[in-house]
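Single chain ahead, written as structure tokens, the form predicted alone.
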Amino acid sequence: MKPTRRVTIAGGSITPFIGKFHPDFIWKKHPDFGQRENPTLEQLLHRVALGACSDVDIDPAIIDRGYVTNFVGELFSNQGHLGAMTAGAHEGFLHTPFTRLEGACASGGLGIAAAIDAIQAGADLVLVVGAEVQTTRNAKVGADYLARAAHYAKERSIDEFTFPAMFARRTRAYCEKHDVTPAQLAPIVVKAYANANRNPNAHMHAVTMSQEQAANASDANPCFLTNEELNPWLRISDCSQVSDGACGVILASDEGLDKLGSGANRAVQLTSCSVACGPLGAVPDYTRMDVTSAAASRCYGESGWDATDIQIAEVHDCFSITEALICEALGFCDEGEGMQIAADGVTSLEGSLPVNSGGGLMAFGHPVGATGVKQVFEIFRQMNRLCGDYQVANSPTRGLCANMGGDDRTSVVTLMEKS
């Protein structure tokens, strides 16, 4: 959809994403184990809802509606009813009407396209918040809860890591396509670890990766899937992580931005936001992003935009080969090339176009239910210069987000202009 009445981000908030490996992640072997506890999905989602208020300098009983994006909260925090609890963060939202919007790890990008909804049928102010946390589980179990976002009842058998499992299966389609190996995914992985390392929100900020490290497979870095035909295609490296964290941000029309207390010169406008969904269970090429590509030739078609428009772009790299495959489908490169732009480049901080560039889901990290909502706020960052030793080298005023649920089964593309 391309809106009628202007929207904009007008700012935000965003926590640390945080999990195994991260230096303030509690677990048995930190030392303050028993001393201090990791932050509930209730404190992420009142932080972040305070905190976006705070950074356009309004009080929260101005808020016209706001959106909750999560997951699978009622697994891995017992709790549902989000948008209920959103409300209990300030006095000032009693009675705001709040809503919760579920589809796997494109809700972030739902909550976007709903709040767009809200502005076009005349709201002026909308919080949009996501958050997930997935480390109360251990690994196996997590992974049987993520399995949902999947068609559980045909797929999850596939293996015990079902999503790895289902990418490990691109890949191998991929590579047997273009010819190429699984190592070539190597320069996708060192460049997220790379961005993370200097970006001081990321899960991974003090995890370095090099390309020996990633291209091959080893005791640290081992092929983990039980399913044998599978178990060569896909190494932890390739993996998104499993993190804690939210993000917020305000959506404003421009009598929205009228109200604000500071930051309405930050605006960052929403030119074109569409939804695309294809059914579960039926990915017609597994070397194809079909619902992504639909999504995006919306946006392009409403906004007489093209790929070439592109200065910087957040997409959904829940594994390494969905990178190159969302680069391909968005038309950043031709068909089988979405490894080579990587390795040439292109898509560093310093490249033409810069992709991913705190660290993506692979180092920044992927609290599900935050994921599409950090996506527009990193590209609002990145056009204002906030984002300090991970600052793109170029200027960017043109930028994409593309986030996508399940295998590629639903699909937020959302394009976002700084005139």
Contents of the next structure:
Number of protein chains: 2
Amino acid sequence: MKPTRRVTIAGGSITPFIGKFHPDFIWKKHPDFGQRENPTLEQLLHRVALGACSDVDIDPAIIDRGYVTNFVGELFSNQGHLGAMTAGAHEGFLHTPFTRLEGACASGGLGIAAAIDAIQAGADLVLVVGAEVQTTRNAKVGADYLARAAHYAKERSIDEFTFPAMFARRTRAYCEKHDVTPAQLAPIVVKAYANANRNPNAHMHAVTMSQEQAANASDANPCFLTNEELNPWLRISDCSQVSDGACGVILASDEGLDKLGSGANRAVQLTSCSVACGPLGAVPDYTRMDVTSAAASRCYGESGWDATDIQIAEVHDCFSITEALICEALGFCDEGEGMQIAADGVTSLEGSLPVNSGGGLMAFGHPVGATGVKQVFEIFRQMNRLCGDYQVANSPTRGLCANMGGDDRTSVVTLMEKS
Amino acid sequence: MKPTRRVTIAGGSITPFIGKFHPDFIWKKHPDFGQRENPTLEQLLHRVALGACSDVDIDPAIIDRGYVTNFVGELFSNQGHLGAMTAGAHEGFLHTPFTRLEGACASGGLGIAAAIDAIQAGADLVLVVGAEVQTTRNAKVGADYLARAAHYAKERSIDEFTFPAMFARRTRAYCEKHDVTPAQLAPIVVKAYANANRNPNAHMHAVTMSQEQAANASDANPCFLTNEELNPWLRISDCSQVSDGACGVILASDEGLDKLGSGANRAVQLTSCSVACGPLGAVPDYTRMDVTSAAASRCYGESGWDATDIQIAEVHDCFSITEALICEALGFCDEGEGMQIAADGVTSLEGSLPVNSGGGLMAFGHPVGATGVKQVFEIFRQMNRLCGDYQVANSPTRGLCANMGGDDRTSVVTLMEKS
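Based on the form predicted alone presented above, generate the structure block for the form predicted together with another copy of the chain.
What follows is the entire complex, opening with the chain shown before.
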């Protein structure tokens, strides 16, 4: 819904997104193994909750509401009840209302939507923190946990790696419909890694990816699905990262902005935010993102904007095909052209519509519950020219985030504007 | 926060709460074992989502928003992303926004609070469905899952049954402070079972409990904790039930009420709703519910009501001591008198302030994510004289729900009024 009380994002905080191949990630062959440990879910939540308050120079006690977004803390960290856990970050949060929201990979976007509602209901300063820890289990166990974003009883068995297989299925359908090949997704992958190489918080900051590497399966970049029909349609480089990380933002009414100690001039308006869902286990067309499209249509209708107004976007590239499909669902290009706009440089840092400027889920990383929060914080940072080496060239004032859960079964689209 | 747009509960739907000792619950010695199965989480969610729409005679397509409340579906049912799963209940829900919320045992109350916000933000008809399935694992595994409502790393080890031990700790502190014995909690337990015996949807509908049985540990009612210090302070009869079940309600603005096909005359206003949290793993005083008290104080302050205005209440009796402590936190009696008001009959069906008229968590049952939704639906039903054999005698027009998560770490207090 379109807010009737104006809502802005006033500031925020983010941790590095870390995991395999990130130099700070502790694993058994790391030189610091046994001497220090990776941050826990609680530490991540507390760090960004306090960091976000600090970024706008406020006492945590004046936060009216908190929302915590996380997918499966109960599994990777044996921990639920994350609202109360986050309330433990600071004594000023005592008796502040905190609520945890979950919508699989769209959890963060749901937190933004809830915070906008809270401001419509009278709150002035709302904290949204998203976090996920996923590296406490091995890849196969982790894939089983993440399959809870699908209809587990019906869809788990498609492959040991349920979600990669579901998006390989989309890649195949897309390639067959539009007469293209998976190799043509390589420019999307290469862009993601190139952007991440400039982003010090990115999981893949230190890993390079060439067109040649991304386009071809190899021993270093295998097709890994055991489902034989789907195996040829997805390589490791087409996948987002299993990352640990967190992001927190402060949303404010105009009265809330007046309470900030600093930084109110950076405020970026959340012009429209829509959530849409579709039934689990029932995707009508693997070549379209119908739920994301429905959410975007509502946002465009409410705001009077259309796709040509968007100058920067964060879209949910959980797999390379997803970036193509979402760009099409959002109207950034026609159907079948989602690969081409990346190949043409339209969506690069120097392009007219930079997409996933920090590296996206594929290379910035994908700590599930943090992702939707990170998206709005990235647009905020780009609009305030805070992105250093990966600052986009086009000085955007209108942006869009598309955060998607499961196989396009929950989608949150948010329009943002800096005046 | 006090709603500025009036919000009412217009209707709803509930399933029986079932589990061990309920005649419809399928287990290996049940005559129907192998021929039918207990309802799945998806079936429960769909049943009450459709049932609630049917109760107010609307097409599901006109629901503006949906909220789904559940604690640990990821563990007992291998299923998250319950918003999208619930959207699958009816084709009219396609592209409707559904969000899952979690705050341990207070999840349901958080759903009510979110729905009130949604109506402040412009929604007219909001569906809240809460459900939990917990009988898919044995009691010890289940206790480990539920310990995720506590600070798992710090508190799990208190006992194999973490939460029973945490409330045995409260019972001990309370009894020592007020010079009473756990046997004096028996009237709370006996009332719960007596009410459930009149309630056809109650888990313990068919199980009787005498003062003698509840007051004394026995082979049939043992002290079961392995923590030796805490063991004497809790018997099985002091505990709420491990139940499967669901409840759904429709919240409406005044414009929403105009859209109902029937039943608008039953509407009960949600006068005030407050959420409060405290840090996990850090209870300041085991003899008080400080977080519940903070939430209640806000509600009383906003509404101008005080405890003497309340004519019926649903309070979160996860253990017998909890009912006593919450009644005190809400101001229904002085500290140390929470047991006595039950013994005196004040809180019985015929009393001046019936508490947990349908049997509460101890005997109606406690399907965790459903409980907070059930509470408001019960007050709605009592105010509309829909409770049959357990209809209260005092024709209440002002009521209160107190839904609590973990060891009083999230609390949602809601005031309700029928004009």
